[in-house]
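Below sits a lone chain in structure tokens, taken as the form predicted alone.
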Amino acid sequence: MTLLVDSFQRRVTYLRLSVTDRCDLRCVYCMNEDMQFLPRQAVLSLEELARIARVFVSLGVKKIRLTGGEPLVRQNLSWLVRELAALPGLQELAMTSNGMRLAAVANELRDAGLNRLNISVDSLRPERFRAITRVGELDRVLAGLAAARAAGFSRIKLNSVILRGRNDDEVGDLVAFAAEQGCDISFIEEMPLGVISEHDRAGAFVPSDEILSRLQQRFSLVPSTESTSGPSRYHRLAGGDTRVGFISPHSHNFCASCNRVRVTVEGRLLLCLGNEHSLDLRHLMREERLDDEALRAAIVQAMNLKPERHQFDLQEAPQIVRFMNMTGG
């Protein structure tokens, strides 16, 4: 039984940790182009992650995220990926890529421990793909899945962030591949996390209704009650294996069943994706130099600051100026 427990009875087993800010990449929906990134002194070393995540597991935890930023950017991180993976009672080990590195240490990660892996994919033509992520390679991304596919990762599943008039005609042939590859898909709303000027939100925003509209005219998709523990609603593709799931933050609130909370590679326990409420790990450990026990304590009362629900609003300037990078996928 989970000791995480907040204030609304929502028992909390989903821990996203972020292992960097850094990202290869420079998306449009998650930062600007010319970004600061955290001094070196301000990020929490391997061994304060690990410790993070193996108190975290004590109270209850189930499945760990690795996110970022890109979480491949940091170095020795199969050395992570193996102390994670022999935690005792740990039942899922997942990672979020955007695949650009993948291919050189899809071997490694698996063979350390890494079970579940999630890529993104926001298009499947190059010139297009590199206008949305101002830098990438599609590829190198192609690349990494099916090094991904070779290592023997089960139920890969693409993340795609969609914008209008950028890659909602694509919804189907993005679809069709996942399926070709043997992978899950999920269909993402973008998050209004930091002050953009590449784009305006709002008139970017496809509710994903729209998408599945869109998809049933192309596919049959039968609904399905199915989890990973994160926020998709999942249909299945029929006769077939792949499963096409749509978060929708804004059209579909997930908050009520929501399950988890993230740490910052700078240490800051948030307690919710579109709230600052926090508490800082960092300092309980550097400067207050909690033993677990008592770090185990604050973690605790700390979801009493949980809040019940995010407000997102697309027609107003963002709340949160933290870009993704910095929240942690």
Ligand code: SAM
The other form holds:
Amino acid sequence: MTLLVDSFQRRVTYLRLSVTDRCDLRCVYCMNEDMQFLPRQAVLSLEELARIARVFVSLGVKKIRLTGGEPLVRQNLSWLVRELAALPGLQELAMTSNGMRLAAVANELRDAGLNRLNISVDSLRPERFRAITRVGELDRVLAGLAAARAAGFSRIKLNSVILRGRNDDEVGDLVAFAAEQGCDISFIEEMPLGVISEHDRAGAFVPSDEILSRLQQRFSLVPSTESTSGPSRYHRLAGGDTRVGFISPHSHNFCASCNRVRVTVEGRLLLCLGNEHSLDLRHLMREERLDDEALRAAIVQAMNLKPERHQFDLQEAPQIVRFMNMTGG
Ligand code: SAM
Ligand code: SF4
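Same protein, the form predicted in complex with this ligand this time rather than the form predicted alone?
Next comes the full complex, and the chain you just saw is listed first.
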């Protein structure tokens, strides 16, 4: 039973916890090529991250996803995974990664108790993958995926952000690849978080329904009523168990069923991806020195700040100046 209920009666049971703002890639929709990352003292320690997770789980959070930035650039991540996996009441511990460093640590993460993985891959063509990520190596991501499967991660989900003129003609190949690998896949509409100089978000926008029509020309897709309590709307590939999801912040608003909050690696509790309402947990822990009970009360209170919905408009200058890597995507 969660104690986290907002003023629209939505129950919060899912925490996305960012473990770093840093990344070894520079995806064009996520960040600028030249990035200034946070100074070390601004970043929560692993112990502080573990404490926040513990407090949220004690309030009824059932699922935590580690994200960033790229979680695997954070040193000693396995320690954090082990601490979180041991929290009584936590049912699912997941991570979203770009896969570049996964091959070396997949076994270790699995042993530490990570039970779900999302891997982001926007193209299966090395030169395109490089262009979208600016510096990425597709081979390494594919090796990461293979290692994760070998380590026993099941139903890995691939995430692809689809951009017009860059990878929109590849959606069929991405689904075929997901099916061959025994993975699910979600297609994500780009969100306007931060201004990126050389990337035209409005021009690159591809609505989910267009992707779905394209896929229907090649595959038989059965709409699915199942939900993971997330923003994805799912279809299933006929004759198989591959799920194809669509995360459509523009074309199909999902705020009414939102069950999640985010904590940035600076300790900002963000109540909504598309709004700035937040609570500074780092200040409460470091300066105010709140004990767990007082921290719990502050978090319960902060649920009233959760706004009803996000307002994204690709034609306007972004209202949200933080990039996705700062948000904990
Ligand atoms: N670095 C990891 C990765 O790429 O999987 C985890 C963090 S990343 C911010 C999480 C997800 O957000 C990725 O699937 C990425 O493609 C997606 N993403 C980043 N910027 C986005 C944007 N502006 N709009 C939509 N999705 C975005
Ligand atoms: Fe890094 Fe993930 Fe952002 Fe790409 S989407 S730059 S991999 S944080």
